[in-house]
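The form predicted on its own is given below as one chain in structure tokens.
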Amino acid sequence: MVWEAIARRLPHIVLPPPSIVLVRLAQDLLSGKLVVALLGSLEALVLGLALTIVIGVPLGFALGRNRTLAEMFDPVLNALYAIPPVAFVPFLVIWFGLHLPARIALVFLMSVFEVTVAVSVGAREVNPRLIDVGRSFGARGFELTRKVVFPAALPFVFAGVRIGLVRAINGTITAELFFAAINLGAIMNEDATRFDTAGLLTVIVLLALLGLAAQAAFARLEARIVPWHLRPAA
């Protein structure tokens, strides 16, 4: 393994080998240290991502299906999207303080734009023939959206949520490092002050595993809900 080979030639304070990191990961999981911290971090992650879905998906559909709204708000959305979410940290501190509400707000800001943009593109790109067929069967308004537009745009919804999930994980750790140090962010701060790079990499590996597990779960859910969209591997 390349990482192992390179790390063996360097001081462990610079880059510990994966064998040491994995042993440390197992120890911290068995002791409950990482489990308790991860569960605490998941609170802001889940609440922030849920808020993103509740707001981002309907907003994306509104922008994708209504040309007037798109012309009004697309420039604003693009301008906000270009601003690094961490630039809002001082405002979040003033508005929400340093604890859970501020962490949820940062997770939301770091994930909502991806979801909104992906859903708006999906809603905008629905095949007009599908809409014509729905109308020919008498579907109008909300019924047309529910039975035709939403199912057709579901692949984009899943793509947006999967991207938003990754951004939400980033936002969770960013919030715990920028605001009151707590949960996984507190562990990383403590390890950094001790120059414990193995401990830092343990948290990073745990986050990578969390992201992989969540992505796999979403992929399985997507395969169940929109099987017509997925193509078999060549």
The other form holds:
Amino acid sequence: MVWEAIARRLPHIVLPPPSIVLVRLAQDLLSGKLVVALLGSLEALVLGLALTIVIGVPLGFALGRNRTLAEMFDPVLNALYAIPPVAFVPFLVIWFGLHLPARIALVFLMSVFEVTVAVSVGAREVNPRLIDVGRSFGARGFELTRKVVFPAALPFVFAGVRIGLVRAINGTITAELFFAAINLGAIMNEDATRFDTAGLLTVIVLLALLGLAAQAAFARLEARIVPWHLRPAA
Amino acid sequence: MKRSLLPLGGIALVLLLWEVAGRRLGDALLAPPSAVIVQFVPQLFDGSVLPVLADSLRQMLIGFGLAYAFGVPAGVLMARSRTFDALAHPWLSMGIVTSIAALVPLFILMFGTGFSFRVSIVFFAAVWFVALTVYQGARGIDPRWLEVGRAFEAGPLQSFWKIMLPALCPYLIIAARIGVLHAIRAMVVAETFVVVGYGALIHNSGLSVSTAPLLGLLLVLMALGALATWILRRASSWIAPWYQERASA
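Structure of the form predicted in complex with its partner chain (previous: the form predicted on its own):
Starting with the chain above, the whole complex follows.
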């Protein structure tokens, strides 16, 4: 409401009112322009996130269950985490060029730390009594990890991946703007050169909705897979 | 003794791996730490880096200060008033998931590429996280404390100053820590995009033949993040020593 009221007084180039943005969003979705771009963007998102899960989750478990490893690499992880991912962009250009591999790499970099840290906290916090029970039933090593530690830490894995997912969406659009402009990033660039603020806001709103929808969908999935753990509302 | 050596060992191992990998790949792909020291340290002190960094930081701090000044009351209000929460929470959720990079082109149109652009990008990056942290902290205040206050006839203002604010202390610190990290990230995003300030240094060093200056600039950012975290940890143990444990969690 405040936005609508303020925006009606300003010229539309500066800040278009939400009514215009919503109409535009519906138009562009129906015409397929945004849908095509969105599907294109999802490619880097899905591949990057998959890479994050494949690397971040086992790494998190290793750090969470092994104190020596944790003490050795916690400072390194924290230090890397403190670097803004976008600062890696020139580096990624040198290594991966400007196209899909670079985008995947940025998505990966932006999401992997969150997932690793969350999973390692989860694996560390597993109730020792559960592990004792497993031991007394003769579970050892890998079996213990698979049957006791993994299910017990699963809620943390989900929490980590949920945050990672939002960060990955973030990384996707960042990559499309900072490397060769493509998909949604290209639409934003075009809109920007045409002073089309409504178009820009349309993409931003779409991305925000995508993030919220992904989070909600993920919460559902979590409720189905780990019904024993009721996560307190964030 | 042995435990305190392990982190150092981890860092040393990573540095070693980096050195070996760097020597194999060469300066153009990955400069080894030794090359970074040789090439970057003189550059750091010849006056081409530090003044630029100071200028960028000044703008970042203004944006962060505004975000903090706005986010803290907003978080408290949301936690204490159901109406305000219902009004503002959808925006908060949206703001948290919105990518800063996506806002950059929009903000360039709205504010140009100067001072107000950089400050507002930093503001928008940090304010949601400050508000959310304070919100969670203020929701967690034990209602019994407020009842004790009421029993002693504390007015709304008094109960804010004397009960809620001390209870919020650890969260105020955490909010500042999370906020500063996001503010630094946003600063780099904004500056790299429009190629000004420290972001311009990063952008331009990406074009040079050796990756050593680029890695040096990254290490400076890393040190900056660590420094900010350290200062705020110290601040929390000074302002609210009774919450030491919770703030460090």
